[in-house]
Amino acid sequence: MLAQPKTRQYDVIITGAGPAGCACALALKDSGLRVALLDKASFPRDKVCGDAIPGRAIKVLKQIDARYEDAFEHFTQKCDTKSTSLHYKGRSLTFDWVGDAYTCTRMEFDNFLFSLVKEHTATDIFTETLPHSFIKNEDGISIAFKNKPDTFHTKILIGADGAQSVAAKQLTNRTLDRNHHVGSVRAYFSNVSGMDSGKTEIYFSRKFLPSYLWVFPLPDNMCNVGFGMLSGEIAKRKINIKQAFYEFIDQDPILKDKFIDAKQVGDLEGFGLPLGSRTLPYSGASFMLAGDAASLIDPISGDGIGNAMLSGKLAAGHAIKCFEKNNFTATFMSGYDTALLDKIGVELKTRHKAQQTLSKMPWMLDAIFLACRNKAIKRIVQKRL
């Protein structure tokens, strides 16, 4: 006899066990709330990304619990980033990092965070669980699944299910805006010559400005190599981004030399980056969005992990306030939006303006390279990176 479908009840359900979702679960550890963490995959799993881990991500870990930062310090599958070199028209410019930064494959980093959740929290974890629909009702949100007969119900849903977020699409009716979205590709390469494990490399091409190609070192003589462009530009200029990736490497003299003996490991894979360059709703009655589901990616650097983890932590904090006040209305939930924008709103607006300026006036890149011959100006530019 087949078991009857049942409804599982939780105070907080987090969809997506990436950096935003795991940071949220970790931050809810001592809340006394019944929490579930859902992910469509099983871990460890790959996530197509640039594999750069910014200092903000580790700062958030420390703020949640200093033990998590200590665990990351002892985590061996990473490279410490000490500097970044920019390359354009045969010129180079190197900036030294003042704060902490790392490179690490998302398979390793996400599994590290996921392991922390399993080890340190009482979170109920459901992998290979694919949400199909989110149904609002008077006392929360119900979730139905493509591959499971049971339904889940929660007072608060935290949608951290990535760039293609089902939660964001269904709960906010969000649509893709190509002017605030980047189409990217990345591949792993071994034996890229002349790499320094402590230095990430960025390459600009006049043809593809303000976009760039990155070469990020990883452990075991591997590199994450990727290229991205605004989706609007890709569509307008009818660019085949995979073809452009190889063209970029072949036409840049420095890159061509670096990759002469390199070997591609695996496929060149595409992924989308929803930029934090437009004002969007991050919450509503009984729900909040975090990470890529909230479109928080830096318009200049393409970094999303630091903002994702910050948003996960802030969502957890606001969820606790909701239960303390027994208030799950859209008005009260908007306090999360305010907290998030207070932390990164100005930063995202500034980065978006810089992106627009460079797009309209590509000669600004020449000016930056020229101006940074002056050490004082270089220090000012470095602080804004």
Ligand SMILES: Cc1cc2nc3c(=O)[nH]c(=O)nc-3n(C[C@H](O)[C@H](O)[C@H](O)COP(=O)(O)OP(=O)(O)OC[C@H]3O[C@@H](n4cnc5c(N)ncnc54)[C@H](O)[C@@H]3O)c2cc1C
Given for the second form:
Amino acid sequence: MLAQPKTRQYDVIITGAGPAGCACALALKDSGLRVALLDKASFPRDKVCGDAIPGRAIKVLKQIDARYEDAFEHFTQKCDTKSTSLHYKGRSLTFDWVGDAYTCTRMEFDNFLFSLVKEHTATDIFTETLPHSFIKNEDGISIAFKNKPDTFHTKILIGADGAQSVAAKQLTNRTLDRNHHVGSVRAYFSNVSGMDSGKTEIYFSRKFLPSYLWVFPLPDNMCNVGFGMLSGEIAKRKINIKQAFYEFIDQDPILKDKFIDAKQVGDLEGFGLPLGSRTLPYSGASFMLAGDAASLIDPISGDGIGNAMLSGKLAAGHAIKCFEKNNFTATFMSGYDTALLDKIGVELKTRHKAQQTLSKMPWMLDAIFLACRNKAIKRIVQKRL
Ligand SMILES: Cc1cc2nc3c(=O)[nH]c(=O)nc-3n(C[C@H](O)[C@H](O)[C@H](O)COP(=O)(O)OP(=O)(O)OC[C@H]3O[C@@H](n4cnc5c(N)ncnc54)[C@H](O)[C@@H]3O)c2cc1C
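Having seen the form predicted alone, I'd like the form predicted in complex with this ligand now, please.
Next comes the full complex, this chain leading.
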């Protein structure tokens, strides 16, 4: 006889085991709640990214458990970022990093986080599991799958399923807004000349301002090289972003020499960045969204890993509160939105303003390069990077 489809019951289900989902599962480890973590991929898996791991990501790990920061310290597949150089019209400007920052492939970093969840929590993990419908009911949310006959039911769903979040689409009717979304491409290269493993490099071109091309060093003489533009601009100017990427390297006076002996390893891959430049609802009855599913990427730097992990941790904290108060209503859930905006709302607004200013007044970049000849001004700019 064929087995009957079952319904599995959980207190919290997290969809997506990227930085947001893993931070959330780690932060729930001592909650006593029954937690499941689902991902459509199997790990280790790649994620198109610049591979710059912001200090905020490691700070969140430490806040969850100081042992995880130690584990990252001993993790060898990373480079410590000590400085970043900006290049524009043949001029260069180098800023030293005050806080921690790293580069590390997402294949390695995300697998590091995923392994922590496997080793340190009682989370039920389901990989190669693709939810295709989220149905709200009186006491939570039911999830049905494309590739599994069973259904899952949860009191709280945490949607951490990335930039193309099915949870966000179905539970908030969210649509892509090209003015708050970046289209980007990245490829790995070996043998890029003149790289320092502690220095990330950023190149501007007048044609694409305020967009930039990044060259980030990785272990084993590899580099992550990428380029992104506001999706609205790509559509308006009918830009072929893959073509623009190679054109940028060929036409920039420094890059064309740096890449003479470089060898591309793998394909040039594209992916979107949902920016945190618009405020959206991050929760509703019985659910919260975290990371790219909640659109939290810094509009200037493109960093999203730190905010993803912070939001995952905050969502875990709020889920615990919901169980303490036995309250899963939309009103109570909105405490998560408040907590998130308290932490990063002002920062995202300020960075959005800076992004807009640079788009409208590209000459500002010339002014910044000029003004930074003055050490005091350079220190002020550095603080805002
Ligand atoms: C080209 C590019 C460069 C970037 N560079 C940087 C950078 O250098 N530094 C930085 O901090 N940020 C960078 N970002 C942003 C960063 O990649 C994201 O902000 C970050 O990955 C968000 O983490 P997340 O956990 O929310 O989502 P993700 O990392 O995307 O993880 C989502 C997880 O959900 C899974 N998933 C997806 N859909 C489903 C589904 N339907 N069901 C189940 N599971 C699902 C995926 O397999 C994945 O494991 C970059 C982004 C891009 C596109």
